[in-house]
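Listed next as structure tokens is one chain, alone, in the form predicted alone.
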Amino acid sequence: MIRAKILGLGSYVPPRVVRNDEIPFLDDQHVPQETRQTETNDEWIRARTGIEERRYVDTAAGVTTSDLALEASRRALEDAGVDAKEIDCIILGTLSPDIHFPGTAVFLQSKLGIDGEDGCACYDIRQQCSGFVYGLEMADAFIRTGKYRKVLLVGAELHSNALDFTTRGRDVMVLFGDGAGAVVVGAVESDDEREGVLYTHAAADGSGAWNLYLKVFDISKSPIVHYDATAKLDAEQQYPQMVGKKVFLHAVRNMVVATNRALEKTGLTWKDIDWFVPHQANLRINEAVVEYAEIPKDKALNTIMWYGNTTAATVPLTIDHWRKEGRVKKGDLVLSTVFGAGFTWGSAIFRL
């Protein structure tokens, strides 16, 4: 039987560390100013989010999301012992694409040096914070049906260039960081039901779409970008908007349900699962999910304290972080649950 297995894992974050006490003084170019730009502080951010610091790209360097994806992909390919030319499908999850179109996956393909007339299939998926689980479900289905043999699944985000560095935007701005994570998913022959990807499930509720969104442009308008991008007067058009309380409540409820569903459908218990890796949106959300789903606290892995919310990248980035620390090891069984804008959510169980 053909099963999908994670062959390699890699992640990348920019070198610049931005701590909470810097945030109040940053302008929109991430340059510290003498006067306070945003009314917030370290205590306020930690209490609400659990975040202590995050990573930002060098704005002046012209870094793109596909650049972050490239670094994570190279590391995942090296870890898997797979040449980029062996990849026959790229799935890239992001809400911060290089440009509106074409998709960012084709830019990544080209930077990997595997473009050309015989280039592999490239998919961009727009499931925001749920992108990794949605992408893993796609990769698993492609491989099980024999469509592809080796899939590069990437989550990459460059948030810092699209945040509102003012008091008006602080509830969203303090949450996000830049980074990327990638896995190589490959076909293996095995009759072991606990080998590779054991379970995936993805879901959505479109009635929550306007509780967390970024317009940037409005296709119903002519022109579709109908504001002065330098004036910053129309914040709702330019910057992410969030109804925080609704997002928090829906995230906790759906992540708990998705987690319990994964165990019920597979017949597994927490004795079987080595690690719980939730999406890193807010440490308070993850703590609530652990409590209500009765997850052993010592099995829950978080990295939001150091990276903030890197959206589609958080799951592979978190796993790779703790692998480097020596906690996560090859062969470990992971249950991951995610929730994002849309609303979208899902869960997956897979062996590393």
Given for the second form:
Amino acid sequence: MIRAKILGLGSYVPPRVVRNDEIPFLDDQHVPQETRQTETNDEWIRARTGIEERRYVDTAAGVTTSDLALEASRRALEDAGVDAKEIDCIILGTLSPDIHFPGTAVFLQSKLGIDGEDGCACYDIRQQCSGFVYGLEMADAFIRTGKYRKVLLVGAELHSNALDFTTRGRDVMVLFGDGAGAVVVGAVESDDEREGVLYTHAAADGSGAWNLYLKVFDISKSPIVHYDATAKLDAEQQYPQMVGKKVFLHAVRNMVVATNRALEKTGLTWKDIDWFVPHQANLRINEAVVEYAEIPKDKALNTIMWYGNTTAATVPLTIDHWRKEGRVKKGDLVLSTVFGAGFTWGSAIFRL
Ligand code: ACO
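Now the other one: the form predicted in complex with acetyl coenzyme *A, given that the block above is the form predicted alone.
Shown next: the complete complex, the earlier chain at its head.
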């Protein structure tokens, strides 16, 4: 039978490292100022989130999300030994698209040089921090049904240009970083149920939608974009809004349930699984999930300390980071659980 297999993996983060102690002094162009722009500090950020630093693009250089996606995709294709021309479907998860429409996947397709009249299918998916698991579920289904043979699945985020660098936005601003991760998922003939993608489950609860959102525009209004002339900009429209504590509690609860469900449905135990790769929103969330789901601590992989929350990119970025460090190896079995805005969540078990 046809099974979906991860053929290659790659990630990219911009070179600029932004440490916690630099954050209070950055203006909205990310340029350090002599005076404080935001009341926050390294101690608060580390204690509440575990984050030490994150990466930002060079705003003056005009980088886009599809540029970050391109770098990660090139690396994943090279790792897989697959030519971009062989890709017959792109699935791109992002909450920070290049523009409102068209979707970012078509810009990536062009940048990869595989656009044109025979260009492959391009999907943008909007599941925020759950993007990778949702995308893997789609790629797995497309491949198992024989619809596509080689799917490029990418999570890419350019957050830093859409954050509020003032005390008003500090609860959200300190969390996010820029980056991208990609996998090439391909069809293989195999009857071995422990090969490739073993399990995916995606879920959502729309009643949580207004606990974490970014408006930018409001389609019920004309014009759809309205900035208050007196305040220069409408902060609610311009920047992400979050009810942090509520998101935290829902994240822990749903990630624990989703993780246990993955094991129940597959009959696997932590003896079979090599690595737990949770979404990277807050180290405290991941520590709580590890504790409540009774996951062996040495199997949990985190990277939030160095990249912050890169939303749809966190899972492939974390796997690739630890692969470069020599911990994760080809053939390892990964259980990944994610949670994000929507609320959306899910989990997947796959062999690298
Ligand atoms: N620096 C200093 N002080 C701050 C900061 C900051 N960056 N942010 C908030 N504070 C202050 C608050 O104003 C508050 O002050 P007060 O007590 O005087 O009112 C105090 O710190 C505590 O604030 P809380 O919001 O209660 O802090 P909490 O412990 O809840 O931590 C956090 C906030 C880190 C945001 C946490 O709620 C969290 O991680 N939530 C979940 C995030 C998440 O999982 N997001 C989902 C994925 S993202 C996606 O899908 C796009």
